[in-house]
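First, one chain by itself in structure tokens, the form predicted alone.
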Amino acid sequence: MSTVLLLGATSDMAVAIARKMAAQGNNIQLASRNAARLAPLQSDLKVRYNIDCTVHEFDATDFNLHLSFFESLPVKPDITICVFGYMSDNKVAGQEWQESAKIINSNYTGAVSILNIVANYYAEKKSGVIVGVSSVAGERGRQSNYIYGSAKAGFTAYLSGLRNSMHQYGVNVITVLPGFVYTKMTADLKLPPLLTATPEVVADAVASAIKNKKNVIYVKWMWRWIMLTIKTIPEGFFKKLRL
């Protein structure tokens, strides 16, 4: 039995992942800025799966408290899954720095801050698993979401370097690229069903990646080839596209 820490536990994907990992017999630590909202999930997981489940206050953008947050955990996690993120209107973010900063700090800086702490602990212990949920939006910048995409690109690159660094310590670092997902955040968007996953599908993919010690996974296999195609389009032509 392992202890799994979920950072950003109020998101739809995190809830599905928590249920999947609990169903496998793991103890769960739910961490979120809105920790009070996690009480119903905590109760359900404990009763339904007969596991230990704790709730913790965690703000991804309050970097100064990340070390004390991790040190305060009653049991240090064997598996840490970073699910938090934030996406908003790119035009607004391009005009208002506070919105850009919120996107960058929520999707990149906050993740680096807390995962550096986790990684140092795992390196000393010489075991552990880190899972970062990034995005295919980081594969190539597009006019529709380049601020969010650039933050996710940074996160993807960070996870790649961290994986390289942690390998010598026996720590597995997994990058998850979901593509479109049906969540509250995308509820107003018209998404192509073939390319869109449910939170439960994402949870299954994460659990499988942990079990099989994967490095990088695309939740929907089509996205690997879609993004490969997009990345090979010459820049002179690509900049004229409305994507």
Second form
Amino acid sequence: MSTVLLLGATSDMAVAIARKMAAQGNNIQLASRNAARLAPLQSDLKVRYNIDCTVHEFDATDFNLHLSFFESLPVKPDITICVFGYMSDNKVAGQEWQESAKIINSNYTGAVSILNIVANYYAEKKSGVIVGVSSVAGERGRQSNYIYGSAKAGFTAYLSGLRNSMHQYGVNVITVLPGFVYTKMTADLKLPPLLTATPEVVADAVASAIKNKKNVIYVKWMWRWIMLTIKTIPEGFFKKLRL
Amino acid sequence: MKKKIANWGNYPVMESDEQLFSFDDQLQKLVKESDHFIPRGNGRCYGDASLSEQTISTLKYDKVLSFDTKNGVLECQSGLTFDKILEFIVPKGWFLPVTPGTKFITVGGAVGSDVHGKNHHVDGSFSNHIVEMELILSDGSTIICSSIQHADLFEATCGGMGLTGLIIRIKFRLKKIETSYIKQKQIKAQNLDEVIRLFDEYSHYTYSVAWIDCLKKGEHFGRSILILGEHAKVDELPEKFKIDPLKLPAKKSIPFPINLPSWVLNSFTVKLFNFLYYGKNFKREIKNVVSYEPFFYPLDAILNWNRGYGKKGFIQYQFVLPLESKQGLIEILHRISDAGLGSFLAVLKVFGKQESMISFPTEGYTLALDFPVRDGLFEFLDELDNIVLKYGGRLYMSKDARMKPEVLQAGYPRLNDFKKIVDQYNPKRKIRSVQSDRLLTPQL
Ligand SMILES: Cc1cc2nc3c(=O)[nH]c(=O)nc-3n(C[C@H](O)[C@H](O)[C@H](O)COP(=O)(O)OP(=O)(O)OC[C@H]3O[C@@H](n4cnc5c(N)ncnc54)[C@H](O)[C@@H]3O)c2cc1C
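With the form predicted alone done, generate the form predicted in complex with the partner chain in the same format.
Up next: the whole complex, starting with the chain shown before.
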């Protein structure tokens, strides 16, 4: 039985991943800024899956506390899944630095800060799995979403380098690119069903990527080809598109 | 953004702004900021009870809060669905105290409609098993109620179609089981008289329901198959099941691909019934041991079977008549078979005694069948309503999308008490549905 640390545990995707990992018999550590919100999920996981589950206060953007957070965990996790992130209107973020900073810190800086700590621990132990949920938005910047996209691009590059450096220690690093996901955040959008995953499908993909020691996964296979196509569009043409 | 929603009958379809929430503070904010809404569970009621231009969906609010495995008491958030509950209670030797014919409903919806199952004559409806529940009222305040605490609110919430407030948390008692299997007995009845006699003869069985052929006339008018069941004890199981007596059924379901013209579904059910009824191996009575899944949820195996009634949707018509009104049942069945508008199969069940303010079940015969929406249907159903009322019966709001307010008023003698409580806890009817606008508002 392994212990799984879930960083950012209040999103629909996090709930689905927590349930999937718990269903496989893992103990779960739920970490989030608003720990009080996690009590129902904690009881849910314990009752439904007969596993142990603890709740921890964790703020991705409060970098100074990351080390003490990790050190205070009662049991060190075997698997760390980084699910937190923050997206908001690109226009607003373009006008207000506070908003941009929040996007960058939640999606990139905060993730680097905590995963450095986890990675150092895993390197020393010579075992462990790190999963980072990044985004296809990080594959190429688009006018509608480039502040979020650039932070995720940074995160994707970080995960790629981390994977490279952790390989020698037998630590597996997985990048998850979900594409569109049906969540409370996207409930108002009309999403193309073929390209959109439910949180449960994302959770299944994460669990199987861990089991099969994958490197980079697109939850819906089509995204790999879509992003490949988007990345090959010449910049001179791309910059004229309204994307 | 608005999206198109409908309940199980696909009638009516409407644009609605559906809001989701996961946490109490989010819900509080939604309720306070909304000018009106109706709580919505999994949309398995057939008509317009959980429809409105603004709905608050509980589907992401689905956590188990506690489970006392010794005494069989479960506490959960209202958006948790029965299929998920079965997955963890059955292996621990517990079962739902009452379940409708589908497991894809939320606990909140089970209370809102005060659902009944095949065991109504023995165990009553769902509300009979509630220890307590907590609601959020239209002003955003929360309140705990039970049969002894704020009993008026409790009574009006059970079967109250979401109109008193949004149920957030429910604590209810489960039923102890030794195995996940059902000892089933199926008996063929030649006609209506016989099936009614059989219901009586087998009333000691925990579960009973009959499939009845609505079209047959003459000597075989009302021919049926009575289905009886008991939770099997370990020593009643065939050897191969004894290894894992609380085993969960394998998950399998076939999606129903597209909307079909309604005769396709009807001819399928005709064939199915005839197969069971006339099948060579089918003696008058058969007994076997089956998993709970096919016994309680035969229709769930075909996801979206409701699409089989075509694009225009259908109405499920369900009424109950007092026991002394057998004549009414005969009259209605004749009308249905003469009109030829309805489905071929109907479900017949005998309810036990129940005193309640607004819940549907009351002692008597209840019949449910489907009518694809088409010209002339609503006029025909109005005529049926009159017969139902003439014999002292009533209709099930959870299936309804068209009844007139007078029909509700005449069928539910305590309707005015109900309205008073709704007005007290939900002033100005901030919580309202298309159905409540149709049925309750005109008399204000
Ligand atoms: C195949 C099939 C078989 C069925 N068999 C039976 C049967 O045997 N017996 C029976 O009784 N019913 C039966 N039903 C009907 C079904 O059980 C009820 O309509 C049930 O209420 C549906 O629950 P839901 O979660 O889908 O809620 P919805 O359909 O979304 O809502 C139903 C009602 O409950 C209210 N409600 C939902 N959640 C809350 C909440 N949290 N707080 C307050 N109010 C709420 C809604 O406002 C609405 O009035 C059947 C339905 C189907 C599709």
